[in-house]
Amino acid sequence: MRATIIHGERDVRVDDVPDPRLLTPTDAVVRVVAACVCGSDLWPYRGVTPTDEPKAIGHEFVGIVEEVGDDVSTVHVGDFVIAPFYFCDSTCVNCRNGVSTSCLTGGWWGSTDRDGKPVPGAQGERVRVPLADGTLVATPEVPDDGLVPSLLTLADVMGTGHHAALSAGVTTGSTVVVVGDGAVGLCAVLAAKRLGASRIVAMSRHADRQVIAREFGATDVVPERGDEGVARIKEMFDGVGPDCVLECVGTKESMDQAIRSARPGGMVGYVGVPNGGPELPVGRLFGTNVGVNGGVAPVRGYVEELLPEVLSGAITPGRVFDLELPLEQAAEAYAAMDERRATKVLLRP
């Protein structure tokens, strides 16, 4: 079959890699309907995180399931599927608690299972699904296509915007700031409407970014970063700033500006791959009694809870994606993104 995979800094390539099958009597086989670019994917393209060897790449993707173990009992054959950015069992404490990503006995795409089995990356023809019934969600029936950006949302960044909002306390008539205006920061502006917030700014220095922002429910707009941005924060509330700031960047820069915008005794959400050095001030901290809280988003845990409204267009997140290529394209979406010609770019098999 086909599937990405990045070879290098800016050398993405979709190469002939071998079938997935099962493996185990837990997996199952998904046909990849479609998949997509993420920002964090954007990391190693760039260098960030060095790639020391050719790897799969890709956690994002929904699918009909092909086969399944003999111990899945969940999911069948012919469902249509929404994959979580990692694969989970969804019965150890871990998940219990609510914490998914922390699985005992969980992973990533594009690495091995806890058996040593290599996992493809989501951006390919086919994956092999370990932990078929704690990972796969299955729709109710096949959807329309129109419905697939929206529903493969679940699979990321809606869910990981929901995690920064929930994290930072959002709530009804809360006053909310979203640093970060990728899909993901989009998703934080239509989770935190969702929950009930009363005011969003959407910190943003991109019109068509702007554009979908305020679709989603932002109702303001503020392009200034750093001292600016801070400082036109403070103004529009009063003086003191937000109650809730959710940081869905992951740099020292947007993790500062986060702390120093939220008012004394709010609360930071933050979701952002820290890959750009992110650093917490204790003694501001401690002086302004903000909290800061959140981390990688437990998403698998959001699906049940998200996927009537997404059924039912109460919420329409997959507005974020604004270029679909054929995934024999891969580089150019990832340069696409790179270049911010693209706010997120879903690939079709």
The other form holds:
Number of protein chains: 2
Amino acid sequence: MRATIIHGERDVRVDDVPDPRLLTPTDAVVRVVAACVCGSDLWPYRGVTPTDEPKAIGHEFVGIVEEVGDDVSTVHVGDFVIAPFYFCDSTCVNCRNGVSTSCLTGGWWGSTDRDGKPVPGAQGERVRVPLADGTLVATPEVPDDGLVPSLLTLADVMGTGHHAALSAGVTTGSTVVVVGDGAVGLCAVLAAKRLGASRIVAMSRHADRQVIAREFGATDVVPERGDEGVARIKEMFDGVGPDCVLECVGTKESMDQAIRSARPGGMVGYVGVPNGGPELPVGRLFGTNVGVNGGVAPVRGYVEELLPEVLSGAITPGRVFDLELPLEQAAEAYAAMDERRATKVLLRP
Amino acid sequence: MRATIIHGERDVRVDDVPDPRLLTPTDAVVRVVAACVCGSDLWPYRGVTPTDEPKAIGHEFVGIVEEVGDDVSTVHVGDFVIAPFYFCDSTCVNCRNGVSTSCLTGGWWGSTDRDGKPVPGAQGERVRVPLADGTLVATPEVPDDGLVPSLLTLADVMGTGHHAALSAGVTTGSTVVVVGDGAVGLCAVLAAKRLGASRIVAMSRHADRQVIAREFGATDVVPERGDEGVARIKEMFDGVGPDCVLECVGTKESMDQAIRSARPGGMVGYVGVPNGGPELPVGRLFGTNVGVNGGVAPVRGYVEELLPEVLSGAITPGRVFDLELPLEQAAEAYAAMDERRATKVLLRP
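The form predicted in complex with another copy of the chain is what I need now, so please give it after the form predicted on its own.
Every chain and every other molecule in the complex is listed next, the one we just looked at coming first.
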């Protein structure tokens, strides 16, 4: 089959690779209907994290089940399924605690399972899914094609935005600032809105993203960053800042801005993959009682809550996709995101 | 009057100082019935934080109101009052948000008020209390002397332990580990118990403190520290760790132990004054979804909740005092705590 392989910095190719097949009785094989490129895929693409040897890439997909192992009972051949950006058993103590990203038997697409067997990346034609019962969520019926982008966001960015909001304790009446206007940041706006936030500020300087942020529920848009951004935010919220700040970037600058923006006693919910730090300034956090909570988002556990709203059209997180390409043009998908010509690119095998 | 003055490293004296008096209409003057020495007072005592010039010290006291300014309405001459370890107006936006330690007009004992007027330290015979309505809580009647130690803990250590537990999200059924067996750590055990924790581990290697920890509700005591302590704790809680870890020390080692002990998705509630760091390891926190929440405890806001239980004897946090001395022996009080001959020393002017 064809699959996306990263060979090195800015060198992404669609190559021929062996077809995946069932390797254990708990596996499924899924034909990918849509996959996409993640902001975190750009770290190896940009060479920020090194690629020592060619490696399957991609961790967000939806598709149709083509085969299931003998021990798979919750998904069936022909089902349309959503896969989170990792696989997990949904039964271990960490999964039961709602932290399936720390599953004791799980792992990552484009890697290996606990037995060392290969697990393909998601930007390909097919994926072997270990722990299929724990990992996959089937929709009640095969959805209209128009719903595919929004369903695909449940694999990562919508669930991750939701995690940022939950981690920051967003609830009815909360005041919220979202740092980052990428796909996750925009989804965090939407998540905050559906959790009942009374005021939501999107920190954004891109006109097209501002439009989506407002569609998703942002009441205000602030283009300033750094010291100016913090000052502007403080001023907007009683001179002290908002209850919740959702950090959706992962750089030292964005985390610093998030921590300094929150009001005393406020909470930063962060989901941006920390890129080589920063370490958090405990003295400032202590003095202001600003908490920091979040991490790699356990999106598998959020699918059941969010799926009905996607299917009904109540939320349309798929709006974050502003470019759709055939899988064969994966290299262009990466370039478009790297050069910020696209917010989020959907790939169709 | 007589008051405790720190002159430098390991040089604490009781000196003659001017009597405090009303300086603004919102002041009260309180005659100190009991004060005490805080673990954080040991940082200047040990020279870890420098003392550039002689300075009034002490920030925990209870007493009897002797004078009130014309604008004071909630406390009256003759009232027995509890003062938090800071003064605050209880009306500004931060106070209303429950973060009175970030009061916009408040400040610290042994310092100055917002107008630059002197505010005495608490380890003396009398204290001028700015913002008396916001700061002081009067008991319904002058309490029995036997209740004074427990009431005094509401000025700091009991409220601080409670803050650690709240910050970590302790609730009915939570599993909890408390790092630190000083007065705050012991109070954190008590706080976790009254919030409904199902299992509470006190990390302690001092027999006398272990006894109090068990009295306060600890179900287990673990003497190991560092890697051994973490391994022991993981093993006790499904191999993954407890829901909540209460960090009540403030050193790099204790915070590291706390973060590594929490289960994935767990929360560290920290109240130990960070002593020169550490910066928090965001990569580990991100990967495990362990949150960090807490800071300088807004104990003023907790007095109303905890006071009835102290008055009824339902909780006896005053058990943390294991030495009582006359004010004139303040130097011995510091030495006893520094040398760990005492957990917490009560001073009587």
